[in-house]
Each structure stands twice: as structure tokens, then as C-alpha cells.
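Heads up, the chain below is alone and in the form predicted alone; it's given as C-alpha cells.
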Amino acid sequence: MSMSSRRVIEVALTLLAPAILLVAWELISRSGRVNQVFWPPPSSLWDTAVKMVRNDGLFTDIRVSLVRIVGGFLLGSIPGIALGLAMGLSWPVRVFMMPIATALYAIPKIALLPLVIIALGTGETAKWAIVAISIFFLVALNTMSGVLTLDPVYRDVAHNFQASRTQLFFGVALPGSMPAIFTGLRLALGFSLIVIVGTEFLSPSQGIGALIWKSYSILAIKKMYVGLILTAILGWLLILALDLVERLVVPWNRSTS
């Protein structure tokens, strides 16, 4: 099978699953078996979405949430990668950090929101911080795992050529652990979306989470569904963007199956 044919099939299969879900939702809603007030057919949501764009600043909510997600993601993932590489290369760092990493990783991150609000207030800094805190150790642990699973031959070659710690860090550990790093980043990006929407539920000013919560509070069900669908689409697009970055940064890791 040629690459172009496979690409067409991949796109078709990617779109098929959500299409089947929407068709099933439409049929169930119009069958009369459910209350359309609470389960409106998806075809009826388009007009609501258009009105929200024109009158309710829907794009503003999307932009606000997107900035919070990307900002917190970068704030947590970049130092997370650095710490993960250090933990993978140095056993003293690994032994020192593992108790903290495993303990904080197990805490539901939304439970940390009151502490973040006490420390940073309710502004944008707090929202960036809760995302960064939520994903920091997730990225670090995946990066560490990638370094630890590297073939020891690579390190031996680097030592034989008297590579410095900096060269070992950037020339061996970083490129060798890239597949594991992007696995962690993919998980962290999805987690960032979950955390920021949950945070906007509890602090409903702007953003998609605030839109969903406010719509639920006044039983504007169609608006609520528009927010939920936008959340799903936003998560999908963010993962697609990260996949594109991975293809550019780690071209040797492309699947050939």
C-alpha cells in the first residue's frame, strides 16, 4: 500500500469514529426515547453555536482557555523534561526526587487548587500554575523512564569519547529519550485540558469550563453541549498539533507498520 493511499485511509478512519458517534446521538435523540430538552440532537446545536459566536464571545472563551492550557503546559513540561533527564542520568538525583515525585503525583491535582489560590490568588498566574504543577512530575517520570531504557551502549560510547556531562545530557540522553518524552507530553497535554476546564468550573470567569458551568447553572443545555463538544475538539486539535511537532523533532520514530 502506498503512503498516499494509507494517508487517505488514516484520515477516513479518524473521521469515521466521531461521525458514527454523532449519527447515533442524532438517531437516539430524535427517536423519542430521550428528552430532547436534556439530550438535544447535535444537528440542532449549530444555530446555538453561531449565536454564541455572535453574541456571547465564544471565541474569547476558546482563546482564554487555550492560552491557559499552552502557558501552563510549557511552564510545567520544560522543567519537567530537564528534571527527568537529570533523574535518569544521576542515581543520587533519582533517589532524592522519587519520594517527592511519587507522593505528589498521586494527589488529585484539582485538590491543590485551594493552596494555589491562597498562594497566587485567583488570576491567570494561578491557573497557569495549577496546570504546570499537575503535569510537571508526569513529564519528569516519563522522561526519566526514557533515559533509563536507553541502550547502555550509547552511554559507553559517549564515555569512551570522553563526552562531558553537558554533551551526555544533550547528545545522548535527550535525543535517545525523545519518544518517551513525547509520550509524556501527549498525556500531559490532555491532562492540562482536563485540569483547566475543572479549574474554570470552580473559578468561573472566562474560558470553556466557565461557559459549561454557567450554561448548566441556568439550564442552557444547548450551550452546555456546545462547550462540551468544543472541549473535545480542542483536545483533539492539540494532540494533532503535538503529533506534528513530534514528526518534525523525532522523524526516526515514525511508525512503519
Second form
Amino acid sequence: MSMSSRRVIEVALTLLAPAILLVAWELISRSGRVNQVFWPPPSSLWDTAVKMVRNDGLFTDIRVSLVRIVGGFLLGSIPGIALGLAMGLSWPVRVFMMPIATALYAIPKIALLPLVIIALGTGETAKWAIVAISIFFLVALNTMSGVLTLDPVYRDVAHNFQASRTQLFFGVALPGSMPAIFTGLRLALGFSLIVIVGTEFLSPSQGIGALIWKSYSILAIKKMYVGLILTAILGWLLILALDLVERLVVPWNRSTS
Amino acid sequence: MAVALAPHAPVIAAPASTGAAGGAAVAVDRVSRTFAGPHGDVVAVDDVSLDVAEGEFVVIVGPSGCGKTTLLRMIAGLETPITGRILVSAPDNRPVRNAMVFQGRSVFPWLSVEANVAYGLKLDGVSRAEQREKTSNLLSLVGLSRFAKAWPHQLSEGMRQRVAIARALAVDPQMLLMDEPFGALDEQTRFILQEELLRIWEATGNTVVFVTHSIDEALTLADRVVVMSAQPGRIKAEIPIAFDRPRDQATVRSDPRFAEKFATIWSLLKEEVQEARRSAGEMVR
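If the one shown is the form predicted alone, what is the structure of the form predicted in complex with its partner chain?
Every chain and every other molecule in the complex is listed next, the one we just looked at coming first.
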């Protein structure tokens, strides 16, 4: 099989699963066995979405959520990578940070929202902060494991060529942990979306989460569905964007090339 | 002049433009090294003394766990002896540079083939133009010019080991330390790389200390074979191999002394392997 026909099949299979889901939903909805108020056919949602763009500023909600996700993601993941590298390279740092990291890693992050609101209020800063806090240790722990599982022979090579500590860090530890770092970032991006939608439920002013929750509260069920579908599409696009960044940053990784 | 090589002391790089570097001499003087194990300290290397002459090709053979890798790592400065000392010196008073070729996958997967070869040069602060020139010369020496831009995962195991050798040679070391560099390769590839290594060694006049558990490999390469015993690691015998040079696989095997040397070394190693099995059996009982 040639590579291009394999690619065609890949794309077809990728699109097939959501297509089956939508068709099944459409058929069930139109069968008359379910209440269309709560289970509207997906084909009817397009008109709703168009109206929402015109009248309700749907794009503003998307933009607001996107900025919160990306902002919080960067705010949490960059220091997370730095801490993870330090924990991987230095055992005192690792031993010192491990109890906090594992304890906070296990807390459902949305449970921290009241604390964040007390500390930072209900503005954008708090939204960024809750996302950043949620992913910080996740990224740090993945990065640390990337450093720890790096084959010790690479350090030996660097030492044999008389690498300084800085050269060891930037030439070996950082590039060598990149695949593990991206595994952490991919998980963190998913978490960011979950946490921001949850946060917007609880503190609804703007954003896709707020849209879903407010629509549900006034039984505007079709609008709620538009919000849900948009959340799914947003998550998919964000992961796609991260994959693209990974291909640029880690072109040598067998699994990405 | 002998230069005391403290294990982790920085060794100043030899000028990179000197081409063939000539050899360094090594004097290992009553060196011991222990490691903490689950049942107390394990003596990896016990009171070992070994002299290697300038330009000599010494091969260390021994059963698994006899401390041959530890000895090599101490010569490289990657491990510290507990007692004894290791002196490394060059004939022309130049600072001694060693380069190690490691067992297994030591080529950096995140660097291209040419960037791997240039790694040591870059750390030494060699100019980009010189890095490019040396790298391309070395890649043609090891037959990988066409793969300069490739990623290591696109190469075969044998090609990756060629990259590791080129990377070590790039810094003009007076001494190459090789830890079972061909252990993971298939036999044909191993034969070819052994011959290439001999060719490079003959051209540069480097000193080589080479660790293997293959008697065949030792006889093909060595001026002198050092047989080590296991637990604790000691030198059991030193056997000069005076086969004619230049050597290749065919001339070595057709030398009438080959079978005799093989038998000598095997009988020494056999005792070690049987002894190791006996003591393992006693521990089980």
C-alpha cells in the first residue's frame, strides 16, 4: 500500500467515528422516541449557532475561553518544566518537592477554586491562576520522569567531553526530556480545558463554560449543545496545535516524525 | 612528564588543528574501587596495576561483572578510585585528552549525525568552519557522508556506532577508551568495524584501551590481551599478541599462533566462568 493511499484511509477513519455518532444522534432524535426539546437533532443546531454568532457574541465567548486556556497553560507549564528539570537533576530538590507535588497532584483542581477566588478575586487573573495551578505539578512530574529515565550514558558522554553544568543542562537534560515534557503538556492541555469550563460554570460571566451553564439554566437546550460541541472542537484544535509545536521542537522523535 | 589526572579535573583540550594526535601512556597503580550493593560493598576492581604504552592497543577481556568497565571508566575519569592512582601522560608534554566510545546507544538521538560528530568540537569552542571541515572529514572516514543530515533513529545500529567513533575521534584524543563498542552488532558488521578501527588506529597512532568479552575480537585487535578475573576484579594474566600488522580478519585467523593464543585465553576465562558459577551455586544453597 502506498503512503498516500494509507493517508487517505487515515483521514477517512478519523472522520468516520464522529460522523457515525452524529448520524446516530440525528436518527434517534428524529425517531420520535425521545423528547426533541432535550435531544434536538444535530442538524437543527447549525441555525442556532448562526443566530448565536449574530445575536449573542458567540465568538467572544470562544475567544475569552481560549485566552484563559492558553494564558493559564503557559503560566503553569513553563515554570512546571523548570521545576521538573530541577527535580530530575538534583535529588535534594526532588526529595524536598515530592510530598507537595504528589499531594497537590491528587487534589481535584476545581476544589481549589474557592481559595483562588479568595486570593485573587473573580477576574481574569484568577482564571489564569486556576488553570496554571491545575497543571503545574502535572507538567513538573512528567518532566522530572523524563530526566530520570534518560539513559545515563548521555551524561557520561557529556562528562567525557568535559561539558559544564550549563552545557549538560541545555545540551542533554533539556532536549533528552522533550518527549516526556510533551506527554505532560498534552495531558495538561486537556486539564486546562476541563478546569476552565468548570470554572466558568461556577463563576459564569463569559466563556464557553458560562454559555453552557447559562443556557442550561434557562432551558435553552440547543444553545447548550452548541456550547458542548464547540468545547469538543476547541479541545481537538488545541491538541492539534500542540502536535504541530511538538513536530517543530522535537523533530528527531521517532513517534512524531 | 607525567600528568596526574585527577578523576574529574578538567583536562585542557589539545589544539584541534593538530590532526593525528599520537598516543598517551597510562599507568594504573594499585587501584581499587568498591560499590555499595544490597548486601554490603561489592569490590569491582581490586588492587589492579596496568601499564599501557604510548600507541599501544590493549584489550581487556573478562567474564561479566569482572570490573573491566569500571577500570575503563576510572581511566576515563568518569569514576574515582577508592585507593591507588591513575597517571596519564603524553610524550610531548601536551595535556592528555581521552575519548570514550560507550556500550550501546550513546549517540544523542536529538542531534543529527553531523551535530553528534561535532559535539565535542562545539564544547571546545572550535570555530564553525573548522567544525564543518573536521566533521565532514570524519564522516567520510567512517563512510557516512551521505547521512550527515540524518537523525540517528534513521540509521542502523552499526552506522550509529560509526557515528560514536567519529564523535570520539573528532577531539583528536591521544587515547581512545572503548567499552564493548561492537557488542550489539551482527558478526559481519562487527568484522568490518574492527578492520576500520585498526585502519584508524594505524593512521592516528592513538593509544587504545578496548574492553570486550569476545576472545576473537581481542585477538584480532590487540597488541596485548589483559585477562581479568571476577569478584573481586583482578588482573589474571597479560598475553602479548605479536601477530603481523597491518591485520585483517583473514590474516589474523590464518596466523598459526591464533589457535594457541585462543586456547590459552579460553582456558583462563573458563576457570573464571566456572568459578563464578560455583560461587553463585553456593549462594543459592
